[in-house]
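Below sits a lone chain in structure tokens, taken as the form predicted on its own.
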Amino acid sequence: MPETTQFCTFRVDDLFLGIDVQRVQEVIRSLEITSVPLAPSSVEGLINLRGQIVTAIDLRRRLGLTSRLSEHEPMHVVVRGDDGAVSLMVDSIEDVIEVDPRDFERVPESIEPSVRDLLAGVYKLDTGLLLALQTDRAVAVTTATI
């Protein structure tokens, strides 16, 4: 029987998205972020976490979505990278679940190539889908994604 993977999973927007929590190096609340000048436009700005300065992604923007709500205060999720730590900001935490491999599918040719990139996979839960977000790639802003 194949080992099941567990993965940190939330949401932006109406996607239920997730990630390795192995790559998981914490959840946190909003914290004060400082922008970048010419930092692409993904790029949220910096944040201070406990003397450590970690960009901060906007998950919204990388994904090509609409903008979150200012009445919305994103939540970050802290992965580790090769190069440190990097927050996703995300609309809302969901649970840690697990998932079976065999109910993981590849993404369908149809969806659009910058989306399809940053996504590994999909898995089928009873509940819906769950997209696995591509970590590395979902970190690594540059230049181009301006």
Given for the second form:
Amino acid sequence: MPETTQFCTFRVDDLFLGIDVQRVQEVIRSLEITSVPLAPSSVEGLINLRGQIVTAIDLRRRLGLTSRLSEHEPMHVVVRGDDGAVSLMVDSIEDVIEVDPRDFERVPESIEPSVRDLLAGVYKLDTGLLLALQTDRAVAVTTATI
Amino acid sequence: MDGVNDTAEIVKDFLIESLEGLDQVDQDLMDLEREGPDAERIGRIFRCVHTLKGTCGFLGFSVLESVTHVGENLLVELRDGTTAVTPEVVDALLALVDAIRLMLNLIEQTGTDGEPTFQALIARLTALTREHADAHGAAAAAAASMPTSETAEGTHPPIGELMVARGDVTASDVSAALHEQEQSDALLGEILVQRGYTSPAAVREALDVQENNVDIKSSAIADSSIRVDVALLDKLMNLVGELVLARNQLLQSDGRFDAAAHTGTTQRLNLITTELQEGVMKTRMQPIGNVWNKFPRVVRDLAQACGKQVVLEMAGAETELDKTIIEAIKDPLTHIVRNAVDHGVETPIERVRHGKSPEGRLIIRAFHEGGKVNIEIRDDGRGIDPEAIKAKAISMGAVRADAAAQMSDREALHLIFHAGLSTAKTVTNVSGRGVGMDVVRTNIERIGGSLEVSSVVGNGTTLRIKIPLTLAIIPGLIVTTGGSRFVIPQVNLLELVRLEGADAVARIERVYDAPVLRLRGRLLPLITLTEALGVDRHCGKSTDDVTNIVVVQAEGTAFGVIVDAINDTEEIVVKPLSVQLKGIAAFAGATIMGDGRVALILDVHGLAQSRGLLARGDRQAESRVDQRAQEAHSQQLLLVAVDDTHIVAFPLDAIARLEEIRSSQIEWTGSQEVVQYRKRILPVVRLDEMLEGIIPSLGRAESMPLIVYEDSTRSIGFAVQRILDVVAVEMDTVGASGTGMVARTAVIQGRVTDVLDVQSLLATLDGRLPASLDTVHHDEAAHA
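To test you: the structure above is the form predicted on its own. What is the structure of the form predicted together with the partner chain?
The next block holds the full complex; its first chain is the one shown before.
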């Protein structure tokens, strides 16, 4: 019996995405954001997370989706990385769910390559498809790759 | 598992202890060489080597043990007086210290004391030991003449051993190569490359390491720990105790809010935090001597290699600096010291010919001044010839000939920091300085420091370095632009210019498409921050008829930054930017402001570079040099009108800020006028009442400018009638010296002006101001 993995799931636009729960430090409501001029477009800005300055990345822009409606308050999924914490801004938070590795499938080739790079794979759930985010790639935004 | 960890812990302690001990041995050996035998010093060296031998034997480092063992034998004879302290003996013992250091570093990196067996060194030490020399004379002599010439020099670790230690080649390769070297004149490195044992790059790297001796790969372990005074830790502990009490008070008052008690607690919390901050910063402070203790050795070795005699004098080794800054200045300082010995000081023959003593003097001095650390490196060598530098600069195309002709000697000297000049080897021969000085300057400026050079041909050269005490918390100017706040580090700040209405239109002109400002007769290039950052100018509220310009400098180039509003200066805690934002040159980091929001710290250097202000070649270089020279020569004065007829000048460096206060803000404590200012009580001293021969007239004014003076113990506001201008005045050319509160009297801008002596002004005030205001406890006084 293979071990199951827990995923922290959330929605961005009409996508149902998840990150391995081990990587998630915390989930917080929207904070005041200081925008950073000259930054890559997907970097929304900097937030003050209890005295720690954390870069916030808008997943909508990272995935090449349309901008969030201004009245919709985003959530921050703060993930741990090698270079400190990074926040991924999402539309709404869903449950933490357990997935079975046997339901795993690779990302279909038909998906836009820029987006496919950010995904680790797809889990076929009873309720729909869960896109597992390739966290390290998602936060790897540099000024050179604008 | 525990056993393994215990051993690792013991080895770590052993390394830290030994490396510290070796520094002392280095020093003692050089003292021995200079001042002759001294039982106490020999004893100290012996004990250190003996302890080392014992411990490494116990820990199973057999190579290290065998090497220290022969060293110990020699030291026993020195101690007993059976062998005399000769230069050869000292040389050999210094080589021993280097070898031990090399092995200790090896142990730290690999866990073993490595393959090089230091046979040549052992033979050399044995040869010097009388007992063994008698018994094994022939063998030792043969060993001492072994072709490992690098070892015989004694100053550098042998290249072969180094490369083995670095893992570039194996010990057997080296011994084969050494064997071949006996038959040919080729260099060891060349042989190794020819035989395909290693790459030319690896040899070059190893040579670099050898060149820079052992300190370039100084132990990471020794750098990772720090010694802190127990008294300081006790104080911190007490402060944390107070902090807990203050927190408890705040927690208990939760629910039933009592404004007075709350304010009191907040004030206490403020005080405790400040003291705690200072205390914690102090734990990171290290005496600059930690860097300097390597210099006697560097100077000795280099002087010997160049055939020179150099006496090194050091003063102020106890001056403290933050550990990160100590690390950052280590290499630049070493470079400067090496330069001074290599190029500055002449050979004994040359010195005698010029009527100097054969021994050159190198003086390093450190001291605190104005919240910064000053380091001065002075030699009495041949000095730098400005004409030679100019000629070189012209030939390299760094400066135009007509521009060079107009340069003062001082400006010419600063050309040594020019990147183009430094790479040319010939400059070294002509001028004495130049190789890598631009790198030195860049490194010093990166930590917010500045560099000054002065030189008299034939008399020597002096380099002055000014560096901040710490980097973690810096003063910065908060500005607003495009609706966001940004911080400009105070070290980059020159002045603030405010233009109103028509003035702005008239004074900001364009050269082709670049805006410039005429500032005191010079053209200052301007950057609009909104444009530079690509943000929309009109998302913040800005009044259109005022232009705020922050004049900053990077690498000596001054330029103006147009911002929407200038807010205030604040102490900020510097935090690095995440990897996603590292590539943006315009920002040096970020900080969290008092309201919890994040603000970006501008990197003035990066900003200038991204706007092409630093890449414009000679014109910039000239104006930079010019400006620096001007700063050094002259004093900046603030001209103020005390009443309708009297103008006095305040030294600008004594002024913290300029403010405007209204008469209605003035309150009284006892007979002293005060204002509430930045949550403190600021005593107001009317300058017209202080100066003799002036009839006080300020009392009637509705508002008046306030010159705020601040030092560590007090802050005072001097009220004047009007602020007129800032001028730069040549230091030594002005006026007659004055008396009392007047330092001297001079004609400035066509008017007779008294230049005030701030120190005697303060001394006069000391008796007058209420004692409670003279301390840092302003906040408490406010609620007493």
